[in-house]
Structures are given as structure tokens and as C-alpha cells.
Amino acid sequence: MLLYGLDFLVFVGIFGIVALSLNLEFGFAGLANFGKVAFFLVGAYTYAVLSQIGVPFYLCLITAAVIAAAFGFVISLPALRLRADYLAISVLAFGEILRLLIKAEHGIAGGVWGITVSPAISLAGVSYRVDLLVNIGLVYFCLLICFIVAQLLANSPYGRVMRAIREDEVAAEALGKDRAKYKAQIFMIGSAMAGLAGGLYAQYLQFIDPYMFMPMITFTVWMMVILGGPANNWGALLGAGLVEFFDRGANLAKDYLVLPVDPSNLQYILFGALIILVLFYRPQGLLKESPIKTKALELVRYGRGVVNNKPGK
């Protein structure tokens, strides 16, 4: 049971990073990224390929984040010109196309057979418990860095501009804010975090294949953000913990309980019921958005006044 708990902590940390990245994109900037798994996949495969040729693990993680950010930038150029619903569909399609390309490629990524990954630190001869503790330290160190970056962005003038663009793009642009530039930047930052999480995911499991990066991962991360509370970084972490708890709890129930419903399906029933309850009674999520929102709204109102030739309204 202890090992199961330590494994749970590792996954909470990894998906906490992905939830923070989506929270920056959707919660603060209003970008509906339904292809989050694509950048998670890019980070994982970048780490896997580099680890096989002997690159140190910290360079593998940094490169995974950089390559994912580059993919995020390239995708953002055409995608961010689309409306929110078309943006969601196009990025979702990109994620599935990328997964199918990896699945069909056999020379580097191993195709459907997958690829083995070298661990971050060689711990030959030590117990599995020590290996888990090392992974927890590495994952939560990266999570801490991502959380600090997300908090600094959210509570800075940059974060207020992001929220202003989310609330009213036209009003923000009337004040001289280049919405395309800001959206591309935040898409890159979110993609870099997802790539970092993908690298951690690959090195922890020490094996990856295309079937581990199905669109369901994207929807799971969306559940984390919606449950925890969009535009609240603590909420993203809370949502990651809750979703992983239900996921792991269902798997544990499969081993120890006899239920009339398949536990694998029971977790999705619980997720659905929980999201419905949250949307009905706390549509803002379990944790509300930071009070700094009011300053963003003041900026938007002023911008609307400029648009309507009534400055100061």
C-alpha cells in the first residue's frame, strides 16, 4: 500500500504540471487547447530518444520542454487566428495526427512497439521504494518551478493583460495589446510545461508507446482544471489530486472489492457526476479565481470606453 501511495504522488506531480499548463492557457488566457496530449507526447518522445543516445537526463528534460514549446509556437500561428471552437477542434486534430505519425514510424520512435527509456538516475541494486522517492523528489522539484512561474505570470502585469484578452479581446487590443503575440507566448509556455511533464512521465515509466497518449489524457486534464477552478493555480493542483485519487481509487477497488459495476467504468461515472455537481453549484470550480481579476476587468472596461469613444468608463 505504501508503494501504491508513492506511485500516486508521482502521477499527481506529473499531471499537476500539465494541469498548470492548461490553466495558464484556458484559465488565464481563454485558449481552448483540446490537443494538450500532443505536447505531452512530444516531450515524452523527445526525452526517450535523447536518453537512448546517452544525453544527461536534465538536458533531456530541458530539450523536451524546448521542443514542445517550438511545436506550440508553430501550431499557434495558424490556430490562434481561428475562433475558440475551431481552435479546439484544430488542435485536437493535430494531437491525433501526431500520435498516428508516431504510431506509423518505426525507425526512431519504435512505432506501435514503443520505445524503452533510460531512467533519470541509475539506481541499480537499490529498492523500488528508494527509486520512487527519487522520482518524487525530481517530479516535485519540477512542479515547484512550474508553479512559481505560473504564479509570477498570473500575478504580474502580463497576467492582467492575459485576463483582459480573455474577457474582451477587442477592448484589450484598443489599448495597444497585441492579442496574437500574447496568445502565442502563453501557448508556448503552456506547451513547454506539458513537454516537461511528458519527459518526466517517460523517464518514470521507462517505456512509452503511442497508445499511452490517447485523447482521453487531454480530457482528464480538462477535468482537473474545471474541478479545481480555472484561473487558480492552487485549484489546478487540487483538481489533479482529486482526479488521480478517483482514478487510482477505482483501480484499487478492482483488486479488493466486488462491485456490480466495472471499476474502470465506475471512475468515469464518478467523474461525470462530480463535474455536473461542480458546474451546478460551483461553476467557478472548487477554488475561486484570484481577486486580481478585478484589475483585469478594470482594464477591459477602460478599453471598452476607448472603443466607444468614452475614455474612463
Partner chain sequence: MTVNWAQILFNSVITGSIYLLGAVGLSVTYGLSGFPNFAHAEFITLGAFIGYFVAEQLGLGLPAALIVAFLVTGIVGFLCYRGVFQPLAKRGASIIHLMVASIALGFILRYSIGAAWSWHPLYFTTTWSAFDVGPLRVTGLWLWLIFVAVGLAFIMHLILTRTKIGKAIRATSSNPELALASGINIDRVIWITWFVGGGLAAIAGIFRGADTQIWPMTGWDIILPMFAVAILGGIGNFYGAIAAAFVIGLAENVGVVALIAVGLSTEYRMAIPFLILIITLIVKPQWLAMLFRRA
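Any chance you could show the form predicted together with its partner chain after that form predicted alone?
Just this one chain is shown here; partners and other molecules are left out.
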């Protein structure tokens, strides 16, 4: 049971990173990335291929993030000029093309049969539990870095530009913000985080194949962000925790409960219903959009307070 809990924590950490990255793109900047899994896949396969030729794990992880970011940049050039719905469909199709490519080209990484990946940190002769703890340390270290980056981006002038682009990109452009440049940057940062998470995923599971990167992964991450609260980094993490928790719960229910409906089906039916209910009654998610905290804004608020309290005015 403890091992199960630790395994759960690793998954929450990995998908927390992906949820944070989608939150940057969708929550703050309003980009409908329906191909998140593509960048996750790029990261995972980069890690797998590099680790096979003996590159140390930290370099593998960094390269996974960099290559995913490069993919994000290349995709962003044509795709980000598109409307939200066109962007969603084209990035979804891109992810599927990439998966077909990996599946059909046996030379890249085992093709349809998958590829085994060596773990990041392998200590000789330790128990599975210690191994899990090491993984938790690694994953949560990466999560912490991503969270700090996301928070800094959100609570900065950059974050205000992101929100401005989300709310009205033409107005943002009119105020001199190059929306194409900002969108490309956000897409690259988001893709880098997804790539990093992909690398962690590959080394943790120690085996990847193309069937592990179905569009379902993308939609699971969307559920996390919608449920937790778009444009709130804590919300993204909360969503990641909740969705993983329901996922595990359904797997446990399969073994311990007798239900008229197979829990693995019921789980997704409930997920779907939950998302629709959230969109109906609480579209801002469980945690509302966090107010921007920047020095300039605090000064403005504080200043206004001083002015209003001035006696005799």
C-alpha cells in the first residue's frame, strides 16, 4: 500500500509538470494545445535514445526539454497564427503523425515494440521502496523548478502580457506587444516542460512504446487544468492530484468493488460528466485565477490606499 502511494506521488509529480505547462499555454495565454502528448512523446523518446548511448541522466533530461522546445518552436511558426479551433485540430493531427512515425520506423526506437529505458539513478542492490523515493526526489525537484518558473512568469509583466493576449490579442498587439513572438515563447516554454516530464516518465517506467502516447494523455492533462482552475498554478497541481487520485481509485475499485458497470468505463463516464458540470457551473475551476502579484501593481494599490486615506480630501 505504501509502495502504491509512492508510485501515485511519482505520477502526480510527472503529470503535475505537464499540467503546469498546459496551464501556461491555455490558462494564461489562451492557446488551445490539443497536442500536448506530442511534446511529452518527444521528451520521452529523446531521453530513451540518449540514455541508450550512455549519456548521463541530467543531460538526457535537459536535452529532452530542449528538443521538445525546438519542436514547439517549429510547430509554433505556422500554427500559432491560426484560430483557436484550427490550432487545436492541427496540433492534435501533428501528435498523431509523430506517433505514426515512431510506430512505423522501427529504426528510431524499436517502433511498435517499444524501447527499454535505463533508470536515471540506479543504485545497486537497493529495495524498490528506496528506488521509488529516489524517483520522487528527482521528479519533485523538477516539478519545483517548473513551478517556480511558472509562478515567476505568471506574476511578472510577462504574465500580464500573456493574459492580455488571452483576453484580446488584437488589443495586445495594438499596445505594441508582438503576439506571435509571445505565443511562440510560451509554446516553447510549455513544450520544454512537457518534454522534461516525458523524459522523467520514460526513465521511471523504464519502457516506452507508441501506444503510451495516445491523444488520451492530452485530454487527461486538459481535465487536470480545467478541473483545478486555469490560470492558477496551484490549481493545475491540485487538478493533477485529483485526476490521478480518481484514476487510481477506479483501478482499486476494479479489484474490491462489485459494480454493475466496469469501473474503468465508469471512471471516464464520470470524468466526462464532471468536466461538463465544471464548465457549466464553475468554468473558472476549483481554484480561481490567481491575482497578479508584481511589485508595480502592489505599489499602485498601496499608493491608491494612501491617497484615499489622506485626511481632509
